[in-house]
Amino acid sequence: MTQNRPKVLVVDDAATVRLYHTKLLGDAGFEVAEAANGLEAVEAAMSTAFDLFVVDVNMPKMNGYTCVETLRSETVGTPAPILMISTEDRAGDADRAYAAGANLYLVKPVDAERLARVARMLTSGVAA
């Protein structure tokens, strides 16, 4: 029955969040992959069809603005919503994550049940 679930690409440097938030979108009936930084990121949607991309801003190798400009480029074509989660909070943070492709912005922490509320909400149109 995994193949009806929606596949999320979870993009996050710090191997915890990426458990974190792994385990969240698991426990939620997501189908979830990582990837440690936006390079990772375009890689893996280059080969995957993903339902959602949950990206984080500040990575080495492609930071998450980038990588969401790359993943909405010609190069990936990718229409899935992507949710960008960070500890950025400053005036402009979440416009020019709006500006890259971005679907939505949450600040750090983001708890569980937010997390897959969103995340329903974001992939709504995916078979379930």
The other form holds:
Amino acid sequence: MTQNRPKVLVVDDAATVRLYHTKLLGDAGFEVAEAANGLEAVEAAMSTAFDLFVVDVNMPKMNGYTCVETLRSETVGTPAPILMISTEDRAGDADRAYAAGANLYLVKPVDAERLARVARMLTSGVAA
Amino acid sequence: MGLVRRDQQPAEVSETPAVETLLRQLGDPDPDRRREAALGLDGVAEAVPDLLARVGPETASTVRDALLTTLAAHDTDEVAEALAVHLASDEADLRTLVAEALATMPGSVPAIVPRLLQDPDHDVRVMTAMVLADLPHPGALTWLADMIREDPHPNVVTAAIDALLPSLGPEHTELLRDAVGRFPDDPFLRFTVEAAVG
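For comparison with the form predicted on its own, produce the structure of the form predicted together with the partner chain.
Below, the chain from earlier opens the complete complex, with every other chain and molecule after it.
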């Protein structure tokens, strides 16, 4: 983890969702960067050591599962925890997220208190 | 060195493979060959049923992308109906690519939008908002407004609001505030509306 505030990358194609999660995590004491799709996230991860990724599922160019798989691949190889948040709660989505390499899968909307609590747990190495 | 007589070689001619060849190639084990076939069948109406049949089982994202690009160019009711089924897919890659393809089909998709807006699966309605976000059709904004006004699921309403954002005007303020009133306990919806209209 970084010396100061933990760094989080919020990955979502919806501008309002990025803004919402950025505000909630910023208010909770995190340093937050944003990516609008999976490709941007992978590029960001190759140049910055993030402490947490918050990743949407449905995104253009590279969907969330592929993004997580790429983040966990040898090419990027991030050890940071990954939280996937989706508007959808289909059976199997969570399993797919964990298989890709996510640490936790939540369904939107996630309220401020819960998101902050989960982010703190994940970035302090406590199993969620 | 003496002169060497060479048999005259015919000039190399690049020929487009026959439709039957390309249809067979859609089942090739090599994804590059399948992709090549899918793109090669661009504009071939008789290939549509085969192309549609390949969309679901196809596992390579690049091939799916090629299949959907070729199919979307047809922009027919048959293609729109068949592709829309995949908006309910359990595969994120498939449903996202299909939503992107449907958004490029303004000729045929409008006819199925009313049914999609009534789909009992709210996840399908969320994907429909994604389609409408990019569909170049004069009715798209009206349908998004209808979703915001009437859909019973907050995630569908927030997806519709997000899709409407680039076109948001003062005329939408009351619509958005009413949506907050319908879902007073949804923090994200409230935040989204406040960010949009202040």
